[in-house]
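Only one chain is shown below, in C-alpha cells, and it's the form predicted alone.
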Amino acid sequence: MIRIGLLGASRIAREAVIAPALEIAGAAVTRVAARSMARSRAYADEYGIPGVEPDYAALVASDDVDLVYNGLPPSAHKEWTIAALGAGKHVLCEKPFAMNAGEAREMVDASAATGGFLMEAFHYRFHPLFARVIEILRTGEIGAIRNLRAHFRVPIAFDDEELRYHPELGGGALMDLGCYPVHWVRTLIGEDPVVLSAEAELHRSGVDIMAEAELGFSSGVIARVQCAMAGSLPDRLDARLSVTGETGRLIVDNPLAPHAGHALVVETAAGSRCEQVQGKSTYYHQLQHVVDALGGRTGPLLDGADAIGNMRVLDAIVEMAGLRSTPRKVGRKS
C-alpha cells in the first residue's frame, strides 16, 4: 500500500490525488498538512483523510507517509520536495516543477542522492489519448512534422487570494498554463527547443496574463505556443494542439483533460476522421502510473531531465519576453 501525504489543503489535490486514490488498489491518502491545524482538520473531515499533521515538516517526516504530493505554490516546491526526499519519501510534485531551472536541478539532484522517486505531475501525459497521438505521428500518417501550434487559455479573475496573481509565489499564465503547451510540443518532438521570439502582457499585479513564444527545434520544426488567463476570456477552458505534417494535419481539442470531453482529428488527402479515445481521468492514470512505478511494475514515464528541460524553456521565454526585468509587485483590489 502506497500511503500518500498531502502538502497543502489545495483544490487540485481533490481531483489529482484524493479521488483517484479511492479507485486505485494499493493507494490511500493518509495525512494532510495545511497552513493551520484548523484548515487541515476541516479538509481531512471533508475528504475522509484519517490523519492531520501540525505542519509541513511533520508531514514529510511522518511514518504514515510513503509518497508526498506537493500541491503547494511553485515557490514552495523546491524546499518541501527536497525536505520530503531527505526524509526518505517519494514525491509527486505539481507543475510547474519549480520557480526556475536552477531550482529544478537541485530537486532532481536531491532525488538522485536519496534514491527517492520524483515526478512532475503532467497528468495529461498518462491518458491513452496522448499515447494515441504519439502512435499516429510515429506511423507517418501525416508525414514528417513541419510545425506545431498549441495553446491553453482559461479565465482566472483577479483576486488577492488567487495565487496565480502573486508573482512571488510563481503565479502568471506562463507558469501555470504555458508549461503545458511547452511540454506538449517538447514531448512530441522529443527534444528541447530554442526560443526564437516571445512576448507577454502584464497585469498590474506584475504577473503575465498572456504569453506566447515561437520555438525552434534542431530538425527545423517550428512550434508556436500561447497561454492566457485574463478574466475577460470566454468562461471555458480552451486547450488545443495542432500538428502539421508534410501530408496532413492532426488536431487535438482538449489534450489537457480529455476525460472531460475531447476530439482527435486527422486530416490527410484520403479524408478526415475524428477519434474518441477511451480512458478514465488523466489523474487516475497518473496516480496508477506512480503506484506501478513505485511497485517496480513499470519505469517512470517522466523523469528529472524532462522536468529540468521544461523549466529551461520557460526560463528562456521569461528572458526573451523581458519578464525578469519588470517590477514584480503584488497588486491589490482597487
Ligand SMILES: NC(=O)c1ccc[n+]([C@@H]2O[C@H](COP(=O)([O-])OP(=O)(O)OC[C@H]3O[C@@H](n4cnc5c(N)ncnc54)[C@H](OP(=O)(O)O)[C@@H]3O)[C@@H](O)[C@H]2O)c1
Second form
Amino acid sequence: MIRIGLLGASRIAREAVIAPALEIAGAAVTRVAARSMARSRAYADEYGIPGVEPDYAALVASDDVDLVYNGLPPSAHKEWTIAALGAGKHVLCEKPFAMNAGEAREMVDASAATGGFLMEAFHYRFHPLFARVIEILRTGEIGAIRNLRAHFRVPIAFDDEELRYHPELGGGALMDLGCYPVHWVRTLIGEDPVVLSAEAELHRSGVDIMAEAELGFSSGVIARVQCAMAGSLPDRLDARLSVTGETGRLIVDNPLAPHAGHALVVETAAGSRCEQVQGKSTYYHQLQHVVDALGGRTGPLLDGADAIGNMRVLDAIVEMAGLRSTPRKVGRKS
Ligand SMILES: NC(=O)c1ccc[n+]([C@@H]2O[C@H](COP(=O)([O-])OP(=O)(O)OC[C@H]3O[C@@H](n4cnc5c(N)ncnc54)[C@H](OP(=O)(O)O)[C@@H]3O)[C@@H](O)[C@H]2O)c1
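Now show me the form predicted together with the ligand; what you just gave was the form predicted alone.
Next comes the full complex, and the chain you just saw is listed first.
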C-alpha cells in the first residue's frame, strides 16, 4: 500500500489524488497538512482523510507517508520536494515543476542523491489517448511531421487570493497553462527545441495573461504554442493540438483532460476519421502509474531530465518575451 500525504489543502488534490486513490487498491491518502490546523482538519473531514499533521515539515517527516503529493504553488515546489526527498519520501510534484530550470535541476539532483522517486504531474501523458496519438504518428500515417500548433486557454478570473495572479508564487498563463503545450510538442518530437520568438501580454499584477512562442526543433520542425488565462476567451477550457505531416494532419481536441470529452481526428488523402479513446481520468492513470512504478511493475515514463527540459523551454520563453527583465511590459523579440 502506498500511503500518500498531501502538502497543502489544495483544490486540485481532490481530483488529482483523493478521488483516484479511492479507486486504486494499492494507494490511500493518509495525511494532509495545510498552513493552519483548522484548514487541515476541515479538509480531512470533508474528504475522509484519516490524519492531519500540524505543518508541512511534520507531513514530510511523517512515518505514515510514503509518497508526498506536492500541490503547493510553484514557488514552494523546490523547498518542499527536496525536504520530502530528504526525509526518505517519494514525491509527485505538481506542474509547473519549479520556478525555473535551475530549481528543477536541484530537485532532480536531490532525488538522485536520496533514491526517491520524483515525477512532475503531467497527468495527460498517462491517458490512453496520448499513447494513441504517439502510435498514429509512429505508423507514418500522416508522414514526417512538418509543424505543430498547440494551445491551452482557460479563463481564470482575477482574485487576489488566486496564486495564478501572483508572479512571486509562480503564477501566470505560461507557468500554469503554457507548460502543457510545450510538454505536448516536446514529447511528440522527442527533443528540446530552441525558442525562435515569443511574446506575452501582462496583467497589472505582473503576471502574463497570454503568452505565445515559436519553437524550432533540430529537424526543422516548427511548433507554435500559445496559452491564455484572460482576455477575450470562451467561457470554457479550450485545449488543442494539431500536427501537420507531409501527407496528412492529426488534430486532438482536449489532449489535456480527455476524460471530460475529446476528439482525435486524422485527415489524409484517404479521408478523415474521428476516434474516441476510452480511458478513466488522466489522474487515475497517473496515480496508477506512480503506484506501479513504486512497486517496480513499470519504468518511469516522465523522468527528471524531462522536467528540467520543460522548465528550460519555459525559461527561454520568459527570457525572449521580456517577462523577467521588464515585468510590466509586453515584450517581443524574434
Ligand atoms: N494537474 C492539474 O490538472 C492541475 C490543476 C490545477 C492546479 N495544478 C497545480 O497544483 C498546484 C496547486 O494549484 P491549485 O489550483 O490547487 O491551488 P490552491 O487551491 O490555491 O492550492 C495551493 C495550496 O498551496 C498552499 N500554499 C502554501 N503557500 C501558499 C501561498 N504563499 N499562497 C497560496 N497558497 C499557498 C495553500 O494553502 P494551505 O496549505 O493553507 O492549504 C493551498 O492549499 C499548482 O502547482 C498548480 O499549477 C495542477
